[in-house]
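First, one chain by itself: the form predicted alone, in structure tokens.
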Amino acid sequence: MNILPDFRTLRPATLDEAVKAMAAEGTMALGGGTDLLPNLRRGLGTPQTLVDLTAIAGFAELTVQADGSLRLGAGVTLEDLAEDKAVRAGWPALAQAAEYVAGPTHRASATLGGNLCQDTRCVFYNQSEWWRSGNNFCLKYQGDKCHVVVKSDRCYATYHGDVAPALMVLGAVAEIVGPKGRRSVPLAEMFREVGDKHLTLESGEVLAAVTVPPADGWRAAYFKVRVRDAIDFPLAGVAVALKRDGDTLSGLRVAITGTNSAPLMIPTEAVVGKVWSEENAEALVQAVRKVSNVLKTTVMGVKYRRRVLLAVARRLVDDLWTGK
């Protein structure tokens, strides 16, 4: 039988009461729990102390500023996020990716920042206890090399959150708070892409918010592929943001997720302030080649999961580009 481990909880009323709550060893930071405590079942992990950040006032406010930014606390249930109108309006691909997160019952608890900060996952790490200790565990954890990539002295465990790369081609900033103070930068700088330690929050650090710039004149769209529609993780997800200035494509965003052990931007300045034909679509179809990394760690096979990757690549971009 799988049963949490023991631990205490706390449950701050500020953000400040969080960082120095966080800065204690052995401490998890705590959201809906929808991602981590399953994972804590399968003994995935044994914190001390897991600190409940629902409490922190104004944490889960969603806001339009006076500037037209979209502000949005780490706290924000993807079920808002979804159903906002304000979000449906004005960011659309933000909505239609919290949407596309699990069932509904899972959005209407879990969180913005718990979804952005979620594990990485792999067919030989989210197993039981029993299965991994036969299989002599992994390097993610307690284990000393990767299943994935045998002779290989990093993790590929798979990052698989479906909001992280809208947010980025939205151009979204984080907010994040720590023992050293605030500080902003880009979402894409939140993570790195090593399987165990994908992210690149500081001890003691917390995601606070997150600031969305109005759309201006971008278009915007999320689609992953996966293999049941609803519930499951992304195979490959793919975020688009386009701009056309008549037959020019003056700005293009993309990222991706469900290939590499975090959500990346793809380069696009080969396309960039040309006319969006055959041959530019090649040229950003080996573009997103070239940076994704798909590898055995999903049930589904790596030639497949390439394969709709570029695919969705391109229909995004082609159907952003004629308006659809």
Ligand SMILES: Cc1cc2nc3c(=O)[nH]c(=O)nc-3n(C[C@H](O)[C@H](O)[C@H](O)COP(=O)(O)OP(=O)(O)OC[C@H]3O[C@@H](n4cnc5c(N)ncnc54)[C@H](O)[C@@H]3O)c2cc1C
Given for the second form:
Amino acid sequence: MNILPDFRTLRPATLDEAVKAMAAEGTMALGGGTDLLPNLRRGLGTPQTLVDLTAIAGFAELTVQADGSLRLGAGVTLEDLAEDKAVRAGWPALAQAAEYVAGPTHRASATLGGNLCQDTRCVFYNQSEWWRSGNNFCLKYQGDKCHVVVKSDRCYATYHGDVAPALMVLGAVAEIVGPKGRRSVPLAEMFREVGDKHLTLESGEVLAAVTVPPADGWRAAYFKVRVRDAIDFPLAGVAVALKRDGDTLSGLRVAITGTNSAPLMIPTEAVVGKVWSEENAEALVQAVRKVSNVLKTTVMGVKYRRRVLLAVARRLVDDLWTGK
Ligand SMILES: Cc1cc2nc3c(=O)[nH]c(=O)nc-3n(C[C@H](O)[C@H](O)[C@H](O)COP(=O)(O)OP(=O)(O)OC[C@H]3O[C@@H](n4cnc5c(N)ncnc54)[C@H](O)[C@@H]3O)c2cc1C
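With the form predicted alone already on screen, would you show the form predicted in complex with the ligand?
Below: every chain and molecule of the assembly, starting with the one above.
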């Protein structure tokens, strides 16, 4: 039956209160609920308490700081992120990634924190309890077998968030608050490539904010391929940030999503410091191919997803190099 399980909701007014509330067992953070609540309705989780973070003072603040960096409270909605003039002017790839998420009604309540911390997805997981029970469930939840990589002892559910790769290539830092205090890590370190434990947040920790440095000559873009342009998760998504110095590619950062259990950075050392040539484009494509691990976790064919991933990576760098 698709009904929500019983839970209580707390609505703390400060981050300290939220951290205290998160300490209890069986507690989950709640942002806009656009990822969590559909999952709970499908029987994917039975939390006793949801801690709604959206009433925390300052949690939804979006500020361009004195040093030119952008500070985003984890409660900033994706609609605000996509539409904010300063973000669109200074960090257009970030606004673009936010605008690509789901549909307009989702973005009006979906938060940055919820987007980054969203659950991983799989055709064997995002199903009703009835459907999953027919397969004896799966390694990610309630079962002991991965149906995607049958002999594996790890879960391969895929991370499909759009905003993380854009923030990663922009050099974003995550500010995490929990029972042991406050810590900051490069955003990429908030993820690990394990489908049923893809966040490195410790028990009781929440993402409080993200800081993005000034663009400082980097140009960036994000693009995703999806079944329905109006509303859909990325089948494959790529973010690129590039610095060009005359005929030299002086900096290149590439991150991918929709392919692995975490958003991942691609090693680019082999092509940086050179001219962007056919040979280097092929070297980048091979690097993306090596890191990506497209598996049968969505209904769309693996070969197609891999091909568009490689093509989009190449095209974004081509476009940014020529200044498109
Ligand atoms: C039809 C549909 C289409 C979608 N399409 C896309 C898409 O194209 N791209 C995409 O990226 N997403 C998509 N989503 C997923 C989801 O809507 C978005 O990712 C959204 O941004 C989630 O934000 P939220 O605030 O609603 O998260 P919530 O549902 O509130 O939370 C999601 C998860 O993050 C945790 N969480 C929330 N806030 C915090 C925090 N501050 N610290 C720690 N943990 C936290 C929650 O406990 C939960 O596990 C789609 C969803 C639907 C239903």
